[in-house]
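Here you get one chain, nothing else, as structure tokens; it is the form predicted on its own.
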Amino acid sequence: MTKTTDIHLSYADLAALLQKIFVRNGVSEENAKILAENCASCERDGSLSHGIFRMAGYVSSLASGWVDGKAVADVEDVGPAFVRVDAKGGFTQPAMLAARPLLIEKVKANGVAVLAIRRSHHFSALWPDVEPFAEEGFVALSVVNSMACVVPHGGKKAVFGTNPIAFASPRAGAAPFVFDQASSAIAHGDVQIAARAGHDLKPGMGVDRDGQPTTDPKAILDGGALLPFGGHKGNSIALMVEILSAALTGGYFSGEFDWSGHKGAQTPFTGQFFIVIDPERGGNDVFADRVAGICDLVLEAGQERLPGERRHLTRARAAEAGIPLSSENYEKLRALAES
């Protein structure tokens, strides 16, 4: 992608353009609005590997028949603190929002609840899924698995997805504390961006098709694989994500689904798991202040910034000046909307 930015769109205008693209490619109006706002939010906040960069993949997956853009999720009440959702082969975000009212009801009643989503496609960043819970005063944690592109520590074959984990908590006097990180050494989307730009990666992020270490993103994408972050430690987290996202929810493991019959499919067909907590049940009526306190201690100790802070700065700039797009990318979006 070119770095030249010639156009600035408001969040509303970008979301409307993306919604039009989704609808043109077989997504229901309701689902298209949810997906468009999710994608626009990522672009607005500078999460570029999950913003408009993903639109071609969304369109390709929809055109292949791999994902059902009109799916209506089936929300199941299966316990006092357990909500289960069958996404029916559709995207995760509409399924999650369909279950959200019941999930929140259970959290308020019981202090904690879990949400298990199966047969779903997740193709975005994970922080947009948890941040809204923290904005309402809850603590939220979510994990989602992906397509097999990560070799287990010491292994020779990709088994795990990038398998991110995201966490969000209220914080007094500031935006919620939110982190979103892959259990792989680098996100798959960032590898794709590096390959397009012709940039090498840092050592220790991936191997080529022969299992040899490489810094070439194209070699990783061409039959190679990513590595877990931190060796065996990241490996354990990736395995935990597979268990929670697939084994517990009834979804597919990252290497279990077969999309070979759907040329152009790119969205992983997996599962997602949430834990949402009401912190007031901890008997600590100053929870958000305590979170702010520990965050301040981290900064005072010398850490330059906390996770998510750069996103909020980028979001503030976008609110004033609009979301920057290169003219090339803008024209690509217009072409998708009109095709």
Ligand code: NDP
Contents of the next structure:
Amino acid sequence: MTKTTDIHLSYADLAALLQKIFVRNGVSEENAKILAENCASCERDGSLSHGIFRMAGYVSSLASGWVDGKAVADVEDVGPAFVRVDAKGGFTQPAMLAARPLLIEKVKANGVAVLAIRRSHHFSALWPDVEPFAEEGFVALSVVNSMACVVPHGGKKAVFGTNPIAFASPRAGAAPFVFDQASSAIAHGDVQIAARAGHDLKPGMGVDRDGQPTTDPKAILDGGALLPFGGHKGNSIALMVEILSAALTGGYFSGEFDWSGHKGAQTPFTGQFFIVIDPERGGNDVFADRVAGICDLVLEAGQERLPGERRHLTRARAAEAGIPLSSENYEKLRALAES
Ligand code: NDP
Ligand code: PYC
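Form predicted in complex with the named molecule, following the form predicted on its own:
Full assembly next; the chain just shown is listed first.
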């Protein structure tokens, strides 16, 4: 969806509109609220590759029968510091929230706990999954695998998903330190946005169907593939994400699930993994000050800005003026809500 700004919606109004779309398309009220708030948060923070741009994909996946919008996850207590969840073919975010109270209980009891979610669909940004843990004083790391569209370093066939990794930590005197990045050179959503806008990509992001380097996003989407970021180093991170999100959780690898029988399916059916830590167990009662200190050092050393800063500035602007939407996109959302 393009974005020339004609209309400004409050977060609550946008979330309510999105919730209506999810419910209209077979999602339970409870799950729809979670997904709508997630998507509205992305739009509010300027995470545009995972905001309202994704709504057509959610609707198409739901209509194809590929994802169960009404799924109720099974949460299993499998060890002092281990929570397993079967999302039962539903979206990851409701599954994560179902497991959250038990996970937090274990983190408080043990200082650390992991959450392994399988048979789940993740179609959004990861920062909304980890940031709330840091707002509560915990350190959190999460990874999720997606759909095979990334060729391994030096390889010829797409094996990995765009496999993001997100990290959040409390930081004294400021919003938590959060980064959230794909392990591919560019997120698939940004390739789609560039293709629609008719923009070329920077070199080094993808290959065409013959494996030749290309800057044409359409050539990447039409049988081509993306590359891991940073050559062999990003490659190992993408592989680690497959191991944690799929092998460890019991979910599918990015190249393993078969959605060919569900025309219009877009949401990857994989797994998600979290590690959550109580930093107070480090015996260092100035943890959040230390985090603030290292963040200050990198800025003093000349780094232009910290990750998350752009999002928080965009969020602050949205709190004052509303979330900007083009009238065209607003009408598309209203049509989805009514259809
Ligand atoms: P970006 O490259 O846009 O940003 C990655 C991180 O770097 C962000 O935390 C960003 O902060 C930060 N950053 C960007 N520019 C700078 C800078 N100049 N200085 C310091 N920090 C900077 O993200 P990606 O394109 O890799 O990923 C986009 C989104 O796609 C992510 O939210 C990711 O979770 C999502 N995604 C989801 C997938 C899924 O399967 N569900 C698969 C792949 C990606 P800021 O946000 O403040 O700009
Ligand atoms: O942008 O790469 C991406 C992506 C994959 C699944 C959801 N988003």
